[in-house]
Structure formats: C-alpha cells, structure tokens
Amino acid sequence: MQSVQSPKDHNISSFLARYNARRDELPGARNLREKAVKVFQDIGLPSRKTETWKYSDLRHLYLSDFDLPTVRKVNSELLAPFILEGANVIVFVDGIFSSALSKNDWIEGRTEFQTLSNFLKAENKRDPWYSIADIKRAGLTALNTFLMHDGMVLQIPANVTIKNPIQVIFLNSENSSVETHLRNLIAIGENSTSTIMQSYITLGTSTSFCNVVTEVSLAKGANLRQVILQDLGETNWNIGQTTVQLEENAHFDNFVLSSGARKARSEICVKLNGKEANCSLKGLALVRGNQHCDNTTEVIHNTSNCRSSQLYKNVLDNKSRTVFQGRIFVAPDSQKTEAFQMSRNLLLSRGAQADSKPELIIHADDVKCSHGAAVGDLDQNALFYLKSRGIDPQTAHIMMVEAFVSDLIEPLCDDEIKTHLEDFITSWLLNVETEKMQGVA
C-alpha cells in the first residue's frame, strides 16, 4: 500500500525535486545549498500557522506550476519608460542577466559588479562567501538559498561616492510564467555612498513567481539609500527578503513602494551592530482589487547609541488587503537607543482590510521607543471644502491621497527617483478614480 502524502509534504517534495533535477547546473555554493536543503526539510514552507505569516496565505502559490528561467529577448524601446534618466542600469529578464539591455560601463575602476552566477562559479578562486541571511528564519530564504541561480553582486570599495543612482531592473517578459530565485549581494565599503533602486516590472501579461533575497553589508561610515519599486502584473507573486548589517556610523535608508502582484511580501531585517549606526525604513502600498501586500520588518539594536525609525502607509481600494508587522528588538545593555515605528492606513472602500501588528522587545532601560497604528478613510469635511472651492471630485480625491503619502516621498534626495515615484503614484490614483467613474456610469 502506498503512503498518502499530506499537501504540506507534497509541496516540500516538489521543491526538493526541482533542486535535485537542477543540482548539477546550479552555480557553486554546494555546501550552502545542501545546508539549506536540510533546514528546508526541517522547517518546511510557511503557512498561516506560522506566527509571522499568519496574515499571508501562500497555498495557491505552492500549488501553481511555473517554468524554468530561459533566455528571452526584449526590445529595448519597451524598457525605456521604466529607466531612470542618468542611472546606471543592470537588467535581468525572467531571472537572467541581460548585458544587451544593461548600461554598466561606469563600473570600471570604481565599483565591482558581477552576476551571482559568475560569482558563485568562481568560489574556488576566492575566500568563501559568508551569507548574513538567516536560512532558519520562517519564510522562503532557505528555498531561495538552494535554488538561487542568478542576481547582482555589487561591491563598492572604501571612500567612493557613486553620484548617479544604480537601477537594477527585474523584468518579467510578455506571457512569461517563470519561477525565479534571485540573490543580490551588496557590500558598501568604509565611508562610501550610493543609491540603489530595484525595480520589479512586467511587460504585458505574465504569471510568474519571483523569490528574491538581498543581503546588504555596510562598513564603518557607509551610506546606502535603497529604493524598491514593485509593480509586477496582478497575476504574479513576489516574495522579497532583505537582510542588512550596519557597522559603526553607517546609515541605511530604505523605501519600498509596492503596487503590483497578486500577492506581495516585503520582509526586511536590519541589524545595527556598530555604535551610532542608524536606519530609516519607509514603505507605501497602493493596492486594489483582490491584491494582498505584506510589509514585515525587524530592527535589531545590538549595541548602544543607535537610532531607527519606521513609517509605513497603505492606500487600499476594493477588496484588497495590507499587512504591517513591525518588530523592534533592543538587546541587553544597548543603552541610549532611539527606535520609533508607525503604520497608517487609508481605506478607499468598505471592503478593504488593513492589519497592523507592532511589537517592542526591550532588554535595556535607558531607551526611547514607541509604536503606533491608525486606520481611517478620507476626511469628508476636507473633501467637501475642496469641492466647495470648485475642485471636481476626482481631483479632490487624488489631492487628498497625495497629501497622505507626501511625507514618504519628499525626503528622497534624488530628484529623478522622486519624480519617477510621484508620477507612478499619480498614474495609479488616476486609474483608480477613472475605474470608479466608469463603474458609476
């Protein structure tokens, strides 16, 4: 008699089968991959029974079938509207690096860039890569680790300032249904500064699954501004996990704008390991229809005199849902810590749902820590005032929402990125208002 597998066992087995089938063609990191396989067999896939995943259900993802990444050509003219003016551009199409679409000749002599595939293939010619991502953490990091096939490796040496932003575009091509496990490694040297924008976009219609892990290491005095724009098609899945490690006087500024995908999760873990290190985490979700967006954060204060701030806002329409889970952990003797966290949600319809779960774990007594959460709809008095001044209802709604999100966009220093995101937000709001007017008509 054959044993009957539970759906959970079947899902785990299917991913392991994919690894076994591709084991010989996956580049390098053999020991790390095998270690991740064992962890994956022990912890399995996250479900709603997993505390940090109880608001996000991935069962439909586990039961879906996807293709392996293959090289596909994309017309550069189709990509042009998504590229920042003056940016240094690195492009991946369906999970595979495209040298034809990338513009990375700026690297020579200042920055070392290579694909993860080439980086792993050369592991016997350099020191072993020390991963800072926790593969034992509940989620898809272990899965990413044994199936990772490509991504970006960017190393900026000490005392270098990259003035123009570096834009990394992860593109799903027309009619693609690929499963990609991307790994990005970013190391910023002492007293160096850079801005990196990661853009996830879709050309046309696709039904893909993107599982990406980004590891960031900031040396003493390093500064990094990371902007993530997730605008995949609404039939895609996007799971992202970022781990950041900061040394003394390092500064990390992160902003995530998530508007695409059927179900999206952005998870970030920041470890403040050196004194006077500080980080700023901001996020904005613009969702409608039946979209689901989950922002989960953890900031770990491992030493004294460090600062962190978190501000996440969500704008929801129709029957969409957002999740914010934020944890601040202050280790013993991490005195003079300052840590703040806030989540605000704006509901544009009665069917939308916003969940917030802030959490403080403090093991020191000389700290300033706070958290808060708020949910509400548009201020009807303010809307009435705008309409009484001759402003049409559609414009009034857009002005109100833009005012709600403005404090997230204004602090961005790069004008090209700021303009790009402002145009994106305005376009999204116009689409929402136009659909409502058509529905009324």
Second form
Amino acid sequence: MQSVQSPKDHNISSFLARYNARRDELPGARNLREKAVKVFQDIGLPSRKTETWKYSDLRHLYLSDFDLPTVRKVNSELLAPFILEGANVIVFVDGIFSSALSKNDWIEGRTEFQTLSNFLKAENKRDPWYSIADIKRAGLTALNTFLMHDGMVLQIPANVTIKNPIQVIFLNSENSSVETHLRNLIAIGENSTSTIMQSYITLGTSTSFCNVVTEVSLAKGANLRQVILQDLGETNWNIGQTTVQLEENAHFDNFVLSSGARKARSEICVKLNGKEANCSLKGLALVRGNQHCDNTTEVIHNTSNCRSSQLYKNVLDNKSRTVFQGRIFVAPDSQKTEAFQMSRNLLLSRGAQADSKPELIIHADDVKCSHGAAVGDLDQNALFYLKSRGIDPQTAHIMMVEAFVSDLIEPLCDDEIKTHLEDFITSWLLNVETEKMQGVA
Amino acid sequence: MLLINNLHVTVQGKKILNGVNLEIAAGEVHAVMGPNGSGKSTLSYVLSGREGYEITDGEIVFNGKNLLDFDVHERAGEGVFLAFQYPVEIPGVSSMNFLRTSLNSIRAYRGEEPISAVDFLKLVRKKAETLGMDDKLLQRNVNVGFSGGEKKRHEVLQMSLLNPKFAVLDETDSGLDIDALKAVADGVNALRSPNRSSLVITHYQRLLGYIIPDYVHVLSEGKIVASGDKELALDLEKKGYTGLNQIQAA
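Provide the structure of the form predicted in complex with its partner chain, given the form predicted alone shown above.
Below: every chain and molecule of the assembly, starting with the one above.
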C-alpha cells in the first residue's frame, strides 16, 4: 500500500494557521477557542487507532483540500422541494446564514434566533452551553471549536410550545468545495416544547466537508424532537456531533436519517442529568455505492429514574458500509435506570458490510438494560407471498424495506416531517439498482 | 384451463416430480392427495412460480399460454392464486395496504383502473363479513398475531378479492379446527363457478367432505399413481397410502 506522508500533520498546521488568522473574531468565545487549540495540539485528529474511530477511516478526508466559506447566492426556487410545508425556515448556504432564504419572522416574541457569529460578537458571552460538548472528544470537536464561524443559536423561553417545526437547512451550493465548522446551540426553556428538523442537502454536486457541533440544553420539563436528514451529495464529508443535556422530566427525541455523503458520521451524546429525564434515539442509514455511514451514540445515565432507548437501522446496498457504536453508561447510584438499545441491518447486496458494537457500562444494580444487534437480508418467503398476490418485484421489495423501517417512521409526531421522510425513503428505494430490487430472477 | 404435461422438477439437484400429467377443465375442482414428501407442495410452488424449482422437462399450459414463461406476479395477474399452507407473517406491512396493493396490481395487469380507497374499504368489509372475519383484524400487519384459522380465512379473503381463474389450495385444512375448517370450506365453495377451477392439495379426506372434488388424484414419489372420483379419497382413507401401493403393485 502506498504510504502518504502524514497528511494529518500537514492539516494540523494549516488548521492552526487559519485559527491564527481569525483569532480575534468571535470575542465571546475567545477563551474557549484558545483552550480548544491547546487540546487540539495535544490530541490532534482521530485516526483508526482512536478507539471510537476504529471503523471509520478519515485518511481520504485529510488528503483533501477545501475552500473557506464564501457568500454565494442561491435561487430560492431551487430550495423549494426541500422545505417542509408550514415550517419556520432558517437557511445556511455553504456554512453562512442566508437571511434572504430564511423565513424566520415567526420567531419574534416566542423564540430568540441569532446566528452564532452575531451571538459571539460581543465580549463576555461565555455561556454554560460551552461545557456541554466535550472539546476533548477525539479532536474534531476541538477543531470545530477554534474554527467555528457560524451556526444557529436558538433559545426558546420557558412555557412556550412552538407548534410548527423549525427547519434549519444547511445547503451546499452547486460545485462548492468548502470546509465548514458549524456550531449550533439550542436551549429549550422549562416546560417548553419544540420540533427542530435539520436538513443537510446539496444542490447539484459538491465536494464539501461539513463538521457540525450541536449543543442542546433542555431545562426541567422541556421537550425537544429533533429530526436530522442528511442527504448531501455522495462526494461530501459530513461529521455531526450532538451533545444533549437534560434536566428533570425533560424529554429528548432524536431521529437521524442519513443517506448522503461519501462518509458520514453522526455522533450523539446524551447526558441524563435530572431525575425522570428520558430520551429516545433513532437512526436510519440508507446507503449504496461506496458510501460509509457511522452512527455513534453515548447515553449517560447520571441520575436515577431515567429512561433511554435507542433503535438504529441500516439499509445497505452495493459495497456500502455502516457502523453503529452504542454506549450506555449508568453511573453509580443511578438506580431504576431503564436503558435499551437495538441495532438492525438489512443487506440488499452481498458486498455490503455492517458493523455493530454495543457497549454497556453499568455501575448501579437496580437497572433494566438490554442491547441487541441483527444483520440479515429480506425475508424471501414474505417476498414470494407478496409477488404471488400480483405485486411486482420492485414494489414488493419497497414494501418490505418500508416495513423494515416502519417502526422508525411511524412514531414521528409531526405529519409534515413524516410525509417528507416517507417520500424521501420511497424515492431512495426506487433508485436502488440492485438486481434483487429489479426482480431479475 | 390447465394442462400439466410430463412435468419433471428438481430442487437443489434432487428430483421431486417425475412426469406429472394433469388436465383441469374450467369449473372443475381436482384434489391431489399423497403422503409426505410425495411432491404435493412442490407442485403448488411450481404452479405459482416460486424460485428454486428447476423444471427439467415438461410444460404447463394455462388458458393456452405457457405458464412457465411468466414470473410469479404475472401468473397472479393471469389468474393463478395460491392459498398458502403457511401464510407468511409480514411485520410492518398493514393488511389493508397489502390487500389494496395486491388488488390494484392485479387490476393494472388486467388493464383496469385502480380501485378507490372508499370502494376498496366497502368491498373488503363486505367480503370479510361473508367469511365471518372481524375486519379489525385487517388493521393489523399481514398475518401478524392471527390465529391459524384467521390466517386461512385471510387467504380465502384474498382469493375472493383477487377473483382468480385458477386457485391452488395447499393444505388449507392443516391446523384448523372443525369450525374454522367449515368456514374456510364455505368460503371456497362460495367461489365455485363454471369459469373457475381449483386444485385442492391435502393429506386427508377430511377437507374433501366439505369441498367436494370432481376428481381425486394420488401423488406418490413425484407421479400421479391413481385418479378417480371422490370415492378414491374415501378408499384411501380406509386403506392408507400403503394400501394403495399394494393395489398398484398387484
């Protein structure tokens, strides 16, 4: 194998040079960024020797060159098919907020939305959120922290229910090749409820690298439903890290549908810090070609009487690959914990590969915890049954895969989001080129 | 309607059918009986086009067309229906969606317009009622949580909806108590018509007391070794398949 002369080291120095050029931007996060640089110099970027990155190799990413974000105009008509009906829309183009494409007049009074760059323009804005994401986590969070340039800051005060979903679209414009380090902060006040959908999409083709860190804080009794649709073009890189902190009785519901990118990783860390807090994490990867999709989770039960459930499913075609790494940590004295985890994989092709790695670390004794993993292909008896009733092979396959993913889609509360994702899945399935799907005997 | 001529079939290199000949005219009900391993289920799968069965010789002609040229779903479109011995459970697919997709697929094959959601609902409710089936059952996923009797009624419901020209009932009596058996048989009998034929595959004479066949055939070691009217079934019940072999040998 051809050896490459330390692209990582080359990258590290160029990252630091970029930080130095922008050191004085975002004065509100000056201290944090300085700290992140030190951490980064210490731990660098993850490689396959990093335990949590064993199955996802970033070498090709380190070998690539990207541009810095610049303002690009996008015709709003091109965006229309991606927008949820009735949603409040915030749009970022190549990592930069676009006021022209956003529809956020609804926000006044009930929600405070700002761009990160505005939020951190002022001094002394240092906020407790910064402690939510762990900047020591495998280098990419630190990198994001000292290179962050924009993102959304969404604050919902106490006792507010936002009925329509808030949709945040992160768009890669046509032919873009940018590197973006987006930072999103979401804080939901006591007893407030909101649904946020984040859509990562590409217009035409692009070869960008998107490194997103999202920090979420849910106060007592707060309720957040977060849906992430990642459908970047298949020549993009997407690494998303979400850290969520829940107080008493808070509820966090997360669903990540990942279908785009050459290599995608969604990492979610949930800290259940208040009693009776609970979270439901779900994920679906629909991948083909040489795509690689990694879902890595960590649920930390820091106190008693909390519940967590995780359900991750992957549908793989061609030579694609998925990774699921799920960690459950139950701290000492976190009694009456309930923590469940399941990973299921459906291989449509013999060349596909799915890795599942559960990890349970339990320090309390009065807990209910379980995990499981399964890999299989479509049930041939069921396919035959459907076909024997006149249903053509392609439709039969689509019905079977839709059945496989139904327990992820069915529970979604918002009908617009549900329809949007159902249509997305169906159109993905209609494009599956596997012989099996076309019913070639 | 259906002509099976010198049909030879192997499964994974093993010969299962060794020259089956069978002719079924429109409106007739034929029964095929035979011991375990005689090839009864293979015959039903070959008729419906299941993969994994290699036809090494012979032909199946259905309404003048070579049935073997058609894929599974096309055979259903042509009017072949298989009532499964073990109806398959499909978690995640609702029965209603399944039945409607199925009916509309068959209608499309016949060049008919799809049925509207409202008309479909009315039709299914009516059919379910005739079969003594609770239509709440159809809100569930396909066959999931159905009892043995409910699964078989569901098969007959599908048959009634899809209105096939030729139905194969593969051990429809297995796993049924007398009441369920009677209900299923009534459903099948209600579908008897001069333009519809059936092939009833069964181990026991029991079912043939409810669905009276015009002809009975005995399948043994991949061949039809005896044919007759319904009396043959009663004869078999008395003497057993071994008894029949002795008759053959003599």
